[in-house]
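Next comes just one chain, in structure tokens: the form predicted alone.
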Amino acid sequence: MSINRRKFDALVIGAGGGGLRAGLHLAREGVHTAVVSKVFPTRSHTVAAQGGINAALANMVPDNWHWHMFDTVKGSDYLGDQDAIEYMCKVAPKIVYELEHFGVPFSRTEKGKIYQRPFGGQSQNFGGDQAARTCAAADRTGHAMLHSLYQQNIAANTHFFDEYFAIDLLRDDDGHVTGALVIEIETGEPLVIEAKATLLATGGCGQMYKTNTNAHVNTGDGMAMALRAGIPLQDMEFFQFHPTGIAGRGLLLTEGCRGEGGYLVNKDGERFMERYAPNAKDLASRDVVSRAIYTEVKEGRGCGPDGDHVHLKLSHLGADVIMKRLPGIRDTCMTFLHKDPITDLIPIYPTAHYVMGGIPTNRAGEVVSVGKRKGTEAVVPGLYAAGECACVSVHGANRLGGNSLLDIVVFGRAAAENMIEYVRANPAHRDLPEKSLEQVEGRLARWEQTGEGPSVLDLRNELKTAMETYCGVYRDQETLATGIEKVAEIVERIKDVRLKDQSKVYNTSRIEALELENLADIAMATVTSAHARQESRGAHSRVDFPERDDANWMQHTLYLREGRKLAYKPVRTQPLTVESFPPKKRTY
């Protein structure tokens, strides 16, 4: 197969907030940069982030970065790496002011400062009064950030490959990543993009669940590419279910609803979170609130004819607050539910939202893999990762709301900073072995012909249903073991999948098949890791192991695709400059 080739200094795969922040920094430093995105950049999933970005600016109440760090470590259920968490929280104010200067139109206080709202898991003075740390642009913060970053990239002459799909990474004989094979979605034409440094910023994998808040493009492409390149995935058992998805729809209603003063009620009109989190109430961490809602429904206190949800109450806030602070939420409710939160109760239920695990990296954004000697790590030269597809790990077992937008810009920028150094230290492109290209071409060639087995859509729906059934909010050994069998069966059946007519110009059938392969690999990593971790921690709730087990499980899981093996590595509990926060019982 004759394939066109392009050469760049740096390749960024993914054009969400992490990819665009990295692309901007690279381009501004004169690094010839390509950004590949399977959708137009401003349609990347960052655009859906609503509530805000955390930084200890202290514009509303007293605050400092050390309190932010404590809340993040506690929220992670002590599985987060404290050196990375310190770095993120300490640099957060600078990052937000950078975004302000890029043109992000943050909401303002009467004194003209950036408006900050309360979010779940936030505190003053290491667990004291509620903090207000989340910098917001009404309830469209991700939208505002993504558009501002895209315009800045256009001004910096970043080169975009819009609506291109990344197939696989390319590596030379020494293990250096030398770029990627991509295809143009419209024409189906393959293209080799060679680069001295490559960043994966492909976002999450929420589409492996039947009901989720994620865009259709969130199919774990970058994580699956890493798996196929022999790189493990870290902590995939920790998948966050957002407490306030619209019941049965999966559409997200931001935590900002509760930050502005909204609260949850059961069928009796009881504000039930007071029983589960007496201090924080509705602003407890997301895993706590999700389990509380699940319990209310399971014990017969759910709302509606089927008792299968609870209600979010906002009407007491008044029309002015809702119209000013939550205009997008009101539009969503009126469009999809024909309910107005100014007057109506909104039905909600926990919905698959965010993966805390991903491609293991260090604070510099460098991808790290299992070393040749047992228990050691090795940097994968030329490869970086940032955002939801990566695992630094700043979120540990549970992410706090408002830390995701912070994560993508902090580590997108950090990765770019180190890519610049790498490119300058390695000014020549490395030779690309033909066997490396042949391997990734083989995956693409598999889908040149139509099959006679199940359709992509049918198998994808089976996979999503299996994950929702066997790897949901509450888990146990038998259910997870069944989940492994179900996902493994689907992985095998993908080989016989039937494609639609390939003569159609847009090649969507082949793209959907490639996405299904990616999702199946990620689902197997998730359910296998969940089966192995015999404790309850953060978003991973085992009914057969209800307690956190620090003696045996204060460690990260590493899932390897080859042989579906698991390895482990310790949590980095030593911060950079301050005292560590030792594990304690997590109460709100």
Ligand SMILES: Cc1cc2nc3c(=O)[nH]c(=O)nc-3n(C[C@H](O)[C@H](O)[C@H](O)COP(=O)(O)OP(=O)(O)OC[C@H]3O[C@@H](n4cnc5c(N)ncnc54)[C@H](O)[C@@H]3O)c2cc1C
Contents of the next structure:
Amino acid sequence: MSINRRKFDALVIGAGGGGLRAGLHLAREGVHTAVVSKVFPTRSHTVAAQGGINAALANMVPDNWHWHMFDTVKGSDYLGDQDAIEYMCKVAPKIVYELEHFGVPFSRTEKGKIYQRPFGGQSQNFGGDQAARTCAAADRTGHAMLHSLYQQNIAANTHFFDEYFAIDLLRDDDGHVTGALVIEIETGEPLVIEAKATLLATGGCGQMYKTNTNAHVNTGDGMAMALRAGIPLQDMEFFQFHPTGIAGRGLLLTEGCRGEGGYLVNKDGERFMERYAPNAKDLASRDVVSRAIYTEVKEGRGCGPDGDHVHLKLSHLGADVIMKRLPGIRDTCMTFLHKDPITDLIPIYPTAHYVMGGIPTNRAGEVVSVGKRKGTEAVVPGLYAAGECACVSVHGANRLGGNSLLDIVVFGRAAAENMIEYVRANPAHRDLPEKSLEQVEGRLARWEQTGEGPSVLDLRNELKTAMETYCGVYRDQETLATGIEKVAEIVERIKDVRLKDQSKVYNTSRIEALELENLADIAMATVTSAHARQESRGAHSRVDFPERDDANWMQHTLYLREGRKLAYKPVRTQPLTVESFPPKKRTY
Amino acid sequence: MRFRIYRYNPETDREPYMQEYDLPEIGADMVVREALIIIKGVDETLSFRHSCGEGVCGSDAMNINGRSALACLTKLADLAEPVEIRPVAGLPVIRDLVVDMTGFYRQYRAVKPYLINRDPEPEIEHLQSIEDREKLDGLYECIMCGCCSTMCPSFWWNPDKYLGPQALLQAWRFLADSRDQATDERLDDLEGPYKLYRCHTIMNCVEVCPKGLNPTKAIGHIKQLMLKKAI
Ligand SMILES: Cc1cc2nc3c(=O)[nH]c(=O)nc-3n(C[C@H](O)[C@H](O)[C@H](O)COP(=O)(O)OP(=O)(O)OC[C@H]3O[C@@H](n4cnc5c(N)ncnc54)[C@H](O)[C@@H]3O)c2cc1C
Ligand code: SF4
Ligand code: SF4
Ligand code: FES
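Rather than the form predicted alone that you just supplied, could I have the structure of the form predicted in complex with the named molecule?
Below is the whole assembly, all chains and molecules, this chain first.
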């Protein structure tokens, strides 16, 4: 079978905020670029982001990027790389102004400037008063950003491959990435896209948990592609559980609810966050709030007949604020709960939300693998990553709300900038690595086997339940060990799955089968990394090791698929121009 | 609950047909999307698009009991049995409930759906008053699901020439934006008997929009502006 081939200078896999920001920069610079996405660009999950994007614009209260940097380092529980964090916080204002120029319909202040709301973990003056740093378009910021970015890509004539699914990277014997094998979902036909530089911007993997805030398509494909290409995943044990998902349902209610003045209450009507975080209260960091809710429920102060959730109170904000600032939230509550936040309490519970870990990159967006010598890094030539699938790492062990939308555009742009240079410095395409292509084709061919076997849906559900049970908010050695066994068993059983639908045209079952393989690889990375880390830091809470252990564990985890091996590398504590923020006890 | 679902796979079916499925247990708050996921668990061959599950990505527009709607926001409890699910009307079917939206996207691109501002870029944001920003409410929230255009008779009859409610709503979104400077150019682009003027105010679009947007009103605003310009 001969596969069609297309050649581009640059290939961007993913058309969420990260991929579109990169694609726009590449297209505007005249680089011949293909942007591939398994869903039409505006259906990417960036569209669901609600609360906003952080930048120290100081439109509401005094602010500066250095305070933003401090909050981010502290929020990361000192696992974030301070060079990358400094870079991100410093360019944030410029990046947000740029978005405004692209047409993002930000909400406005009386003076006509971009409206900013307070979000968790934000402070003025290195831990002082609450800051208001999150630039918002009502509670539809992600939608506004994604659509504006797509619109500017239309203006720039970016070349899109809509509804093409990337199977795997092509990598030659010298370690260069030379493109990817994709399939056109509509026809089921494979296609090789060759490129001098490839960017992974495939987003998160929240679908590995049973209750999550993520879209059906958030299956961590890019991360699994990296793993299969011999590249490690970094810090996968750090998975964020958002405090305010609708209980049992998973839909997200933005932190902006609390930013606008909402708060949490237990069954006694007590505003319990005052006990856990006397200063920041409901706007403490997400890991802190999620654990507090968990504790309330465990100690019998949960709400509802089963006492299995707590309440978010918004009614005191008044109809006007709710309708102006949180209209989407109100819609969601009315549609899915028959409750109106203007009058009713809303049942919430921590919900799987965001992966801090991902494909290791430096702040130029280049993917860095483990080097030959212990503790060193080596750039993977021709490969870049940005957005939720990447780990720069600006979020470390816990991401602050509003910092992901920032991360995706900052590093989407930075990666594109470096791809442009790389493409110009390397005018010729490298040869197509036949061996690598054969391997990838094999992965696709495996799904042509027919016969009886478990179904994709059943195993996907089993995997999600296993992760929720054995690798959730609170963890210990024994449950994690069981988790590894369970996931390993599921990985084995996936080999027995057979597709009943062998058709080509728009076969969503085949896509879901490939996604299941991806999810399972990532779940394995997550539970293995979590099992090894014997401390509590940020979102990783070990009951058996409740303290943070800077002497032994202030380092990044690297998980390799082959042999399920782990390696570690130091945190980059040295910022670019300012002084390092040394680890301190984290209180809010 | 009984479902009748439109099935068509071009590789094996000469003609589309309706297939029946029964779901014995229906949760109180269940929506059509959840029912389809369960059905797909039983019958892998059923294809449909869906993603966010909360009415923001716009993937899962389909014709449910005769009208375009998002599967993820349509409650089973509100539907008469058997629930009849077909692909949205007016666009070519690729397979089952999946339609080819190329024409719909082409009309969107035709209205230059992006901010055009030719001034040198300011160092900071363009200023915009709260009142001017409010003019964009009810416009920018469009999720491009196509519920409106696929219920619009004018769009069915002139899919190539009439831009349809979605694209026209977006045309107005930029005309209404105080930061945009391409008003004349945008209006010129809408000249002619078809692009704009095929709207006969039938209001189907308004009735079905899952985001509560009002394309008819937007079209009215454009017509007014055209008139002003002509004078
Ligand atoms: C409900 C919700 C609310 C949020 N709110 C906020 C907020 O207020 N502020 C904030 O900072 N962050 C927020 N976040 C986090 C933030 O929105 C995401 O981390 C971010 O949008 C991810 O962007 P991305 O570009 O990396 O990925 P995505 O937007 O998920 O895009 C991924 C892209 O990759 C493509 N893709 C994936 N796999 C493949 C494949 N195999 N082949 C081809 N294409 C593929 C997809 O089609 C898609 O185009 C929120 C997250 C959620 C879930
Ligand atoms: S009002 Fe106009 S756009 Fe809307 S359905 Fe009727 S003809 Fe179509
Ligand atoms: S106007 Fe409404 S119905 Fe039409 S595409 Fe936009 S959101 Fe969908
Ligand atoms: S699944 Fe996204 S709008 Fe319905």
